[in-house]
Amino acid sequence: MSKKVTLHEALNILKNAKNVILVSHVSPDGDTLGSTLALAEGLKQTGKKVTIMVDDVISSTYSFMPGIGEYIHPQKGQHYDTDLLVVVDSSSLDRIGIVEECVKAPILNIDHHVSNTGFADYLWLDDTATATGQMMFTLLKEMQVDITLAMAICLYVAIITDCGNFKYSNTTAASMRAAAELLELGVEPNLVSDFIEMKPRKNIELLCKVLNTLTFFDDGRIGIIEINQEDYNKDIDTDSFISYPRYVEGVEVAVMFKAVEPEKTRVSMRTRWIDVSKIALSFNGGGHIKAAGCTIEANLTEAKKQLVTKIIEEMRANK
């Protein structure tokens, strides 16, 4: 299990490393990307050698983020030497993909997920934080580095994407205060929103197909959409698709299945009341109480059967 550390202990661990690798999780979202990019810039200001990695494709949605082109995508058989590996916004080791094999170094995990498995050597965890980006903003201020406009944009993206532009239940006064400070540093929320909300035509074409798969279970309390392997495209950002079953009247748990390989299905869950992080954890995934995900080593049909059964069990147990 991890040694839990405070903000200032995490800061000291970072200060003592000269060469640092930062890694974002697979299926990278705005929080892991924005948090990583902002920390990378802050560490560079203090004279550190910094490398940022992700073992997955980054959606074009985030192509506007300053520094996004600096990400390295490690390949099997490669090895990278470093003093410290910082895992950003990940609750379990499998979320860093092949980086686990490519980098052998002490691990500092900076995270806000209640389902964190304690896989790292050191863990700075704040499960009350709206986003890891909120934690990172606090860390960077304690580092007393110059928080540039580029860093502010990345931190703002991290915060708003994890709380749905302040409409999800994890929105707090602290996250809104952090966002306000970032606006004072020059972030223009309308421009960020325009970038994030703009969708390529292929996204909308895929959405039309996915909506035709909408099905319901347990008297309409579970709403499901799915992307089969034939339609799956790693270059298409599908994160927003789950909002469609989520906001159907009567749906209490929304699920999106993605058949990324013949025997590998990625799952995203959203809920109004049960703890889906517990369900995700049972499949070696994780997340938040009301928003979580996992990867099931099974085909789409079998994965759907296993997960729906588990959701129904959890709903019955928590009546």
Given for the second form:
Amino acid sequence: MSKKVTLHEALNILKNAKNVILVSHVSPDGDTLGSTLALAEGLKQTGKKVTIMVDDVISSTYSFMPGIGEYIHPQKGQHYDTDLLVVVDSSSLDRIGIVEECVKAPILNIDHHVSNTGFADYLWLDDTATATGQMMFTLLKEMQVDITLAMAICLYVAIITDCGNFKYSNTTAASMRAAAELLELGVEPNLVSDFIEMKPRKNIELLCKVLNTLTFFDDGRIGIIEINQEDYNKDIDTDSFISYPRYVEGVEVAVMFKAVEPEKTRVSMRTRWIDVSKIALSFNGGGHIKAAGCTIEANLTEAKKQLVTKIIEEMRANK
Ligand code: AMP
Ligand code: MN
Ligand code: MN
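Structure of the form predicted in complex with ligand AMP, please, following the form predicted on its own?
Now the complete complex, all chains and molecules, led by this one.
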């Protein structure tokens, strides 16, 4: 189990390292990327050698984020020396992919997932934070570094990603205040939103296909969409697709299934009331109470059967 640390203890751990590797989680989203990029900049200002890594493709949605080109994709069999590995916005070790084998160093985990497994040596966890980006903003202010516009943009992207532009139940006065401060530092929300919401045509073409798969279970309380293996393309950002089943009247749990390999199905869940982080954990995944994910080692049809059965069970048990 991790040693739980406070913000100030986390700061001290960072202060004592000269050479730091920061890692974002696989299937990288705006929170893990923005939090990592902002911390990297802050640490560089204090004179540290900083490397940022991710063991996955970064969606072109995030190409506009300052510093995104500096990510290293670790190679199997390579070893990267460092004093400290900082794991950002990840609740379990498998979320960092092969970085687990490539970097052997003490781990500081900065995270906000209720499902955190306590895998790191040191864990600064705030499951009341809207996004890891909000925690990072607090940390950077305590570090007394200059929060540049580039860092502010990254932190803003992190926050809005995880609360759906202040729409979800994890939106708080504190995250809105953080965003307000970021606007005072020069962030222009309309420009950020244009970058994030503007999609290549192929995204919308895929969305058209995926909407045709919209299916309901349990008298319309569960709404699902799916991407079969033929249509699955790692380079197409599908993160926003789940909002379609999510906002159908009567749907209490929305699920998106992606057949990433013949016997491997990625699952995203969004809910109004049951705890989907628990369901995700039972399939070795994780997340938040109302937004969670997992990967099921089965084909799409089988994964769908297993997961829908589990959701119906949970709904019955918690009525
Ligand atoms: P997603 O549905 O991929 O947007 O993920 C929703 C939330 O669950 C995010 O906070 C993710 O970091 C988390 N999550 C998704 N997949 C996994 C997984 N396989 N293991 C742990 N956490 C996950
Ligand atoms: Mn994330
Ligand atoms: Mn997050």
